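Only one chain is given next, in structure tokens, and it is the form predicted alone.
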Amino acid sequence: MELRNFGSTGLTMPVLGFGCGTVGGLMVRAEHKEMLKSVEYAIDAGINYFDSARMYGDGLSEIHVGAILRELGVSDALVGTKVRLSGSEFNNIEATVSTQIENSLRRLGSETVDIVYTHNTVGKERKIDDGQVSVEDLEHVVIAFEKAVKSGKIRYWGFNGLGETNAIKSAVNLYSPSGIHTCYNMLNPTSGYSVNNTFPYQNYHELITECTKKGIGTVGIRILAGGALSGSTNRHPLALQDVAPIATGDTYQEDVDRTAAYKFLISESFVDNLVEASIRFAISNTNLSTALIGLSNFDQFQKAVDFANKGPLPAEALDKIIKLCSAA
């Protein structure tokens, strides 16, 4: 598996990262043997980054990730997790963040974690009911993060790059995180490519490119648009059955319907299926440090690894995808 630098941290990450969230559900709801088999296969394939959060399965994802890595005797894996503010926690941000880091470490069964991100969206103004932090709120988060770095509880910290585009970029410029999560897929590639003003969804205005120039690592999320880029509404029993789109259509069905426009990738023999296209599209952007894939079982994960090992899409295919988005 190809490795890439994660910003200026000195860390290297595989182009395909192991997403441990609830959309796929593998590290939250699967049987132990299925999780164990998948993590072991990932390590053998060179995938050593596991992206979790306390919100995934109310802590189950962190518990499972930590326990299985210990069971396999893996001590050099890179693990990321997240903190998220809600309700009255906005009244004492620094203490909340510190407590959540402590709790995550306890669930992971570790004394330190490689990187902790915020999980809230970012906006110009605080919106507690929507779970949105303001750019100013992040100052208090960063203070807590830096204290955790000094005490050895975390190595690096980063932000969730979802929310209002201008606010996200302001936060990046003000605080210089080590890494950032960003929505990036064939339906919305704007974090990595320039599109015209007719593009129908949120425009992230090349956030990946800007972060790379600043030495900030980038983590691509929703590379399958929550599964919609499979081209099917069928969901695995372990997967989240109701998926809210991020920066694409109003509904999951709308996203699935839009995938019909990308079937030329199959008919013109660039790929065998749309999942392959989506994975290879994400890793084609050399500015993206790692692309997270969230799956429901071992077979899906094995196929994802095979697709990633095929490498980037041809330049001709990439050009057609971006032109298609620009014409939307």
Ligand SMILES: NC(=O)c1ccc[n+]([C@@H]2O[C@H](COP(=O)([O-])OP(=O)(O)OC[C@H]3O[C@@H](n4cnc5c(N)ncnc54)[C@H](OP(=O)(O)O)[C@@H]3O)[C@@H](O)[C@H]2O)c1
The other form holds:
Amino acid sequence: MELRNFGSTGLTMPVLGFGCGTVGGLMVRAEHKEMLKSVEYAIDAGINYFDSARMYGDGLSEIHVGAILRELGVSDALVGTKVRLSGSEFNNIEATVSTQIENSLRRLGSETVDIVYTHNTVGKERKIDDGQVSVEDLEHVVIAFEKAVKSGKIRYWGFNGLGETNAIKSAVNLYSPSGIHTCYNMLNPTSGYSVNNTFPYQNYHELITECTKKGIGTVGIRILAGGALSGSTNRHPLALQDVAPIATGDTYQEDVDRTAAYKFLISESFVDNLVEASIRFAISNTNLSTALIGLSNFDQFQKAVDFANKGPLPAEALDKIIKLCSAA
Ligand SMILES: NC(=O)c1ccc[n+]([C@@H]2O[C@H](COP(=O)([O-])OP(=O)(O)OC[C@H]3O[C@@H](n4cnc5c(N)ncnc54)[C@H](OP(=O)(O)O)[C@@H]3O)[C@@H](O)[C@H]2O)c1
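Shown: the form predicted alone; wanted: the form predicted together with the named molecule:
Shown next: the complete complex, the earlier chain at its head.
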């Protein structure tokens, strides 16, 4: 698997990263043997980045990632997790973040974790009910993160690049995180490409490009739009059955309907299916450090690895995808 620099950290990341979230649910709800087989396959394929969070399965994802890496005797994988503030925790941000890091380490069964991100969205204003932190709130998060770096509990820290585009960019400029998560897919490629202003969804105004210039690592999320880019509304039995879109249509169905416009990628023989197109689209952006894939089972993962190994999409296909978004 191709490796890419993770900003200026000195870490390298596999171009396809292992999503341990709750949408696919593999590392939360699958049987032990399915998780074990998938993680073992990942390591053998050179995929050594696992993205977890305390929110995924209320800690279960972290517990499973830590336990399975130990069972396989893998001590050099890169693990990311996330802290998330809610309710009264906004009154004591530093202490909350420090406690959440301790709890994550306990669940992971580790004394240190490679990278911790914020999981809250970012906005100009704090909106507790929406789980949104303000840019100012992040100053207190960063103080706690830096303390955790000094004490060796975490190696690097980053932000969730979801929320209001201007606020995300302000936070990146003010605090210089090591990495960010960013929504990036064929339905919303704006984090990597400039599209014209008729584009109907959130415009991230080339966040990936800007972060790369600043030496900040970029982690692509939702590369399959939560599964909608498969072109089918059917969900795997282990997957979250109701997926709320991020920065695309109002509903999952709307996103699925929009995939019809991308079927030319199959008829013009660029790819065999839209999952392949989506994965290869994400990794075509050489500024993206790693593209996370969300999974329900081993089979989905094996296919994702095969697709990623086919490499980037041809320039002609990329051009057509971006023109389609610009015309939307
Ligand atoms: N920072 C954040 O706030 C944030 C937010 C979201 C995600 N993330 C991270 O990013 C990771 C990926 O995100 P995600 O799971 O939300 O979205 P995603 O990768 O866009 O979509 C995952 C879904 O795609 C479908 N899929 C995967 N492989 C397939 C295949 N080979 N064939 C057909 N369908 C396939 C599955 O749905 P079906 O049920 O249709 O099979 C799966 O549940 C997460 O695990 C998490 O680590 C972070």
